[in-house]
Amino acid sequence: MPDMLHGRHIVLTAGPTLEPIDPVRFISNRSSGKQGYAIATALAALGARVTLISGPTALNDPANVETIRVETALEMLAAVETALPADVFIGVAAVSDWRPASRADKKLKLDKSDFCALPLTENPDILKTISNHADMRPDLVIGFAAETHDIIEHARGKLQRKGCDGIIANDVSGDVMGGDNNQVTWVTASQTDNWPSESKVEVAARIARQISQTIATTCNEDTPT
């Protein structure tokens, strides 16, 4: 039904983050943002008010979705916290784990010995931060686990470490990142559901329905955000 999520505010992240080294180089990853954008569209189709925090992608903003464009992990976390309160947070973005400890103002030259020993510092853990937010933790916090092996084992470990309510695990050892199809597993403390390989649009619709069902059974129905 198109109004299954009416009155609910859902914040989600999508795409990669881009961590500058100097004015022309950066650290990033292969995420296209396709799955996150498809999920945002599917949630909006069910009546949710959706705020999409997107890293750099080549995709158009989804219809009926508030889209906020950022580049770095620090910017993404700030945008997510600004978008709160929300009923649901979904961390779909492939956030860079590391960023350069400092950004050079000028292009680093290959003949500089310090270029090959680029100091890095850890980026904030957005999923863990929102899962453990003292003031405005959403009722439902869902993360993604993009893995190349031991998919379910890693997803269950991430579920425990982050303190979130569920993990959507997917195998990215093939052409998933940038491709049009995906196969995911819905993982919670008491549930492991392997879903079939489908287009990312179909996966997104399935995720949106699962979010709606989960809210109906676990979240406070009386006070939508």
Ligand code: C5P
Second form
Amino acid sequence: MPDMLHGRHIVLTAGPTLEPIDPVRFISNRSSGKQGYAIATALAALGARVTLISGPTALNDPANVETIRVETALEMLAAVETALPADVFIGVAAVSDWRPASRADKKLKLDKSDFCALPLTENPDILKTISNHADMRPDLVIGFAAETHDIIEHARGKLQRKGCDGIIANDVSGDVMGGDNNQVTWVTASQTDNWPSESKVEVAARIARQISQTIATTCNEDTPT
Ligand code: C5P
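Now that you have shown the form predicted on its own, what about the form predicted together with the ligand?
Entire complex below, previous chain first.
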């Protein structure tokens, strides 16, 4: 049904974050944003109002999706909180766990001995923050877990630690980062569903259907955001 998510507001993060060291250098990762953008598109196709908070990617804004571009994890968290309230939050972004403790105004020079040890500070955990939000926790909060081994065990641990309702566990032992295919397992307190290896677009459609089924059975249909 094309309008299964009509009236629902879904906020999701995608892509990497970029944490500046100085005007020309940064810490980031290889996330392409492809899976998150495909999920945003699939959710919009089911009738949801979708707000995509994206780190820097080479992708065009998806059609029918409000896309907000950010760079850092701090900016990403602020944009997510501004986008609330929502019925569903999905954390797909590969958020950098660390950022440089300070950002130099001028390009750092190699002869500066302090540049050899770059002081870092921890970034906020966006998924955990939204899962534990005091007044605006979405009814359904879903995270991703990219793992190379012991995938289900790690996903279950993450479900507990982050306080979210579901984890989409992602086998990244192959060429998933930047590639077009993906194999995921849908993990909740009561479910462990191993889905087939498919294109990221097909995985996104499956995730969108699963989200719409879950929200229909667990959330009050009369009060969409
Ligand atoms: O802790 P880890 O990075 O393995 O967890 C992955 C999940 O947590 C993803 O859903 C990711 O978007 C989210 N996350 C986050 N903020 C962080 C780190 C991870 O939202 N600082």
